[in-house]
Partner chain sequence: MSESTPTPAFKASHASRMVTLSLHAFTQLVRMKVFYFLAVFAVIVIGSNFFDMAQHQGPESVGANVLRNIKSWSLGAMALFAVVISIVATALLLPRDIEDRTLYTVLAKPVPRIDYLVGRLMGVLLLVFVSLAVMDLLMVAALHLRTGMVMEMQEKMAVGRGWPEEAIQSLKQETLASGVNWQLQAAVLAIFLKVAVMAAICLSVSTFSTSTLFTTVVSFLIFFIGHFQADALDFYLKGVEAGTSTFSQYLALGFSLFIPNFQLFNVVDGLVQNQPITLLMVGKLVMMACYYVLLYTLLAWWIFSDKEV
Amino acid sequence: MANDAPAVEITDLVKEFKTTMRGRPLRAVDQVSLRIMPGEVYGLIGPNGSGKSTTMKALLGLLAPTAGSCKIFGRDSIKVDSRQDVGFLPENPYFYKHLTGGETLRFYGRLCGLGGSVLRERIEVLLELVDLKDARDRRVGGYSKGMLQRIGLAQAMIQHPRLVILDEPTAGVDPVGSREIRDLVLKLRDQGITVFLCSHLLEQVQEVCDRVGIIFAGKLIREGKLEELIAIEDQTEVVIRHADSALVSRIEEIIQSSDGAELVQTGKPRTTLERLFLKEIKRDHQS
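Requested chain, on its own and in the form predicted alone:
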């Protein structure tokens, strides 16, 4: 198999569900095609009910396509061996509440055929990765939502996957927990692991993804590199530090005297509410 095969290749995917005995089937996914190359972080975004999770389940082989195909590293996703290189974190993962974090990873590791010193070492690496070493002996029934998502990401990584699939990884998580999960996604990318995530939280996708697909009513309506999608083509941004009012006035005069140019907006650049929130609580914690 070619080494340059896409990590994910979805071609003309259609998925329909029966509604009533005589009713027309519901088309949840309609002719979706996308490719994700190894090492990319790809975000599939759209509102609830747009077809994100159905597309993901078809890729995982949990649903059989009505038409089209899904491949993982060149293998048909319907075949069991295609999932050997895949780790999956569902939106609401379920764990045995009486197990500790360490025991949870040991349980999933043994399901994947790991054992002995190999598994022990892998558990240590993953607990360090998701920053849960101090909570390894706590029962997961007492974990916060953010901690549950992080132990879920650790279990998805237990068998050294080349592709990690995340369904709404920050849903229901507070801003601090969301930042921790996004930092983990960036760590996975730095390790060369491909990440495919679905979300309706656009700002969070914007911070971690290399490429984005927008799905609506089952159709992929836009796709491409993040920078190209969010760029406003007919505008140019210039950010100046320590500019006094005289300099700003001179710049405005130059723009007004230029043919075809129009000054759209002046003022201070803005951060996001989330970044402001995280900055302030970090400052309060350090004081």
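Rigid core here is just the name for the largest C-alpha set that superposes within 1.5 Å across the two forms. These figures come from a predicted structure and were not determined experimentally. Residue numbers count along the first chain shown, from 1. What changes on going to the form predicted together with its partner chain:
- Residue displacement note: R250 has its CA displaced by at least 2 Å between these two forms (rigid core superposed).
- After superposing the rigid core, the C-alpha of G74 moves by less than 2 Å between these two forms.
- Relative to the superposed core, E180 undergoes a Cα shift smaller than 2 Å between these two forms.
Having seen the form predicted alone, could you give me the form predicted together with its partner chain?
Chain only, nothing else included.
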């Protein structure tokens, strides 16, 4: 197996669903092609029902493509062994309610061929990583949404996969939790693990992804490096603390007198709601 094979290679993927007996089939994914190189963090963004989850399921061989093909590290998704190197977190994950957190990880680890002390240590590490040590002996049926998401992440990473596919990893998770998930994704990237995630929370995608693709109504309409997509090349931002009105008007004068430059806007930058929320919580914790 060539080591420089793309982690993900989707070629002209089409997926149609039969809707009714006679009606026209629904085209959920339409001629999507994308390629993710090893070590990249790729974000697929798009509104509800645009075909993000369908693309991921086809990539994992859970759905058979109507046309086109999907490959993981050069191996066709239809083949079972293509899944050796992948971890998957489904959207709104749901696990076996009768198992505890620890048993859940053991079950998935065994399916991947882990066992004995290797598996035990791995479970320890992962429970620590997703902060579920206290809940390891509780049944997953009683987990909250955020906890399910985290046990799902741990489950996805159980066999040290080289590619992790996350379908809306932060859905239903509070800002602190989603920040932790973001940090986890960054940590994965530092270890050279490829991450393919999708979301409709643009801000979060912006924070972690190297490249993004925008999917709409089943079509990949835009794709590229994040900075290239969002930078406004002809503008510059200056943020000043304690500026009085005299200083501001002097700056405005300078801009007006210089050739070709134009003032687009002044005003107070607003903190994002997310930042405010996190700051307030931290303050609350400290007091």
